[in-house]
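A single chain, nothing else alongside it, follows as structure tokens in the form predicted on its own.
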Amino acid sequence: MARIGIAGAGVLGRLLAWQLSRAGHHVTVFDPASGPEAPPTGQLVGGAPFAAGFTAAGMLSPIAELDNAGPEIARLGWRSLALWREVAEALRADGCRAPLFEQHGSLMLAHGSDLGAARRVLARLDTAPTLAAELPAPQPLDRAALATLEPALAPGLHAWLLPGEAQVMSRDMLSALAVHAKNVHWCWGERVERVAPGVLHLMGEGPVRFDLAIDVRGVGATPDLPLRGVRGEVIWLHAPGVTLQRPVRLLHPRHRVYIVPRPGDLFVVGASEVESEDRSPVSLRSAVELMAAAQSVLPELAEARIVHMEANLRPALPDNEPHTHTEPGLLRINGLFRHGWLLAPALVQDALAALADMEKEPAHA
């Protein structure tokens, strides 16, 4: 079995210790943060080292994400539903009692004036043929039939119903993934300033040698790589008596605004994208754009009550495409942008089938 040396225990990093560590293979991660808990809820958060995956919704929508994304992004996602699914049913055999995955479809929902990106999204399913054929069609609703499905919803919302979609309980399954990783040796307070093949180089105390070496670490992956940051920015509401079944996108001019039930009356509401590597808390303007866009959408948050505002740095490529490296010694995984929860299963799996790909080519020399 292999010495393992992660640097990042984001949703990359935490998911990749759980996977290797139940292969039995001696995994030690590396991170700035100081202990594996969520950052806390009910105050506002900026500023923290904490990973971008405690701040995402962790919506699982390869379908809507055509609006912004290609054909490519949306079958890594599509993969990666059953995935997760497959993760959570392990993680709640070793006992996990917490909620952690949800899969009733969504909705796509857009107001008269912004159909533009809902057609978008449409003509990009009918123009891929094969991606077409790979994932469900979505269910145009009427007014009825939307009415239905989720009675709290506006009437007169152009709607969609993407079956199949779904949603991680973003902190609860990153919590998860920390406290059953087995035999895993966490090192928190720690930062990697660089990582090469078999090294991890720790801030302050140099290098760390291991049989492979894991880059997981975000935008703190710079230079090695050139990424940047790219603000966004939630609110949490509580808001007793709303109900809504499932995960909703409104295809909004100026944000992709979703609104996301949890347990306990709660609703995530995000997110906005500005380039930005600011890590302050929520602006004025974002906070009510989004909460505007949210209440159009569910009237009867009007009387909800801000419980929580965040934001966080989503790492970005220049092309906003998810980057894989392998190499004896050294894998990497960056870029994810907001992608992140719906990427990272296929793309650990794919990383770690190359790995094992790439050992056994000495074998055939």
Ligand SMILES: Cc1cc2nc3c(=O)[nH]c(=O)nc-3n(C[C@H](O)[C@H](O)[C@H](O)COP(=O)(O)OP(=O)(O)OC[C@H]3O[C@@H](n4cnc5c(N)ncnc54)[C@H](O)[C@@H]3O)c2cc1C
Contents of the next structure:
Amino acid sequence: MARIGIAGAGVLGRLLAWQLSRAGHHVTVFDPASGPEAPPTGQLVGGAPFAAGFTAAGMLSPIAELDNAGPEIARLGWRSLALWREVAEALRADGCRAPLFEQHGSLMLAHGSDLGAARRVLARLDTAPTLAAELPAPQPLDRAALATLEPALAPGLHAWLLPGEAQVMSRDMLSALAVHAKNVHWCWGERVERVAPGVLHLMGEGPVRFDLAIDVRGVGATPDLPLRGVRGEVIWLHAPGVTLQRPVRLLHPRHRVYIVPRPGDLFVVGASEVESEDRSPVSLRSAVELMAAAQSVLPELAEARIVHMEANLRPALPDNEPHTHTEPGLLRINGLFRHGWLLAPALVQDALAALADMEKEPAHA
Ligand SMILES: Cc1cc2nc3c(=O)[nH]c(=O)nc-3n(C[C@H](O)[C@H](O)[C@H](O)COP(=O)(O)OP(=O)(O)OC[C@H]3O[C@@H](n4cnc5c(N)ncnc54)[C@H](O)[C@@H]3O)c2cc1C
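Any chance you could show the form predicted together with the ligand after that form predicted on its own?
Following is the full complex, with the preceding chain placed first.
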């Protein structure tokens, strides 16, 4: 049983705290946020830093993300799907009633005039022959098949089903992981300035020693890591009576827009990707473009009410790849960029296995 200190209570920090405490370790988590709750909805949220994981739509799209990322991301993401299912089942068994995970595949859509651009994206998804045995391929749907699956979508769209893709209810999952992580000591309002093997240096308070120090501060881990924030914006709509069973993503020469259905007749429309560390509220331009694209796919959204807009920063390293570092007394995971929910459980699983192997090594020496 080890004393473990975690800097950061975002996706990685909460998942690690929940898993390590279940394994019997003494876990303490430090985060500058005022508490475990999601930022309030119904407001223009920007400005104050909070975990990017709250803002994320929580899409688990290993196949679609091959458009922006390599086969290893797809592989890790595919493994994470099964792991999130297990996490959600364990939380349910622990009494969590909120839906946390849904898996009905997802749809890629293109308007007729954008078929050329869509075919180029599909060709990129096909450029991973090594993955063919591991991941299902996109399945083209004809008009009748699409109308059966999702009758509310605009007629005349080209569509492909991405079997097995899923979503996590990001806000509820983050809350559930904090609430159900037993025997974790949460230190809110505490900023960690620097992380070194076995030590977290707290701002204004000095070093606190642990057997293992974990750095999962997202964009807050500068200057220890060469991170940048990549701005992303989402809009929440309330549209009673509009039915969508699964996340959909519009392939378009200029925009990548997705609509993710959430319980309570809510829809998350996202997301912009802007090379800027500006956390201010959503811009008019992003709002107009995201909502126009969403309504072109799901015309019934015309009467939806805009309930919330939110901007946040994705933590990215120079190569836009996730990075895990392990050495005795230290674990860092960062750079999850646009794939944090997609990758977190597999990265955590691999990192904990690497640490366990490291512990065994001296015994064999
Ligand atoms: C608009 C948007 C949409 C997205 N959609 C998706 C999606 O659909 N699917 C997907 O897989 N990913 C998505 N992402 C990406 C995903 O949210 C991130 O990759 C993920 O949140 C990264 O997890 P993390 O734990 O590294 O960082 P975070 O979730 O950002 O958590 C970092 C935590 O560290 C804390 N912290 C910061 N500084 C300090 C400090 N000095 N000391 C202590 N704690 C500190 C923060 O307060 C925060 O709680 C999206 C992101 C955005 C912005």
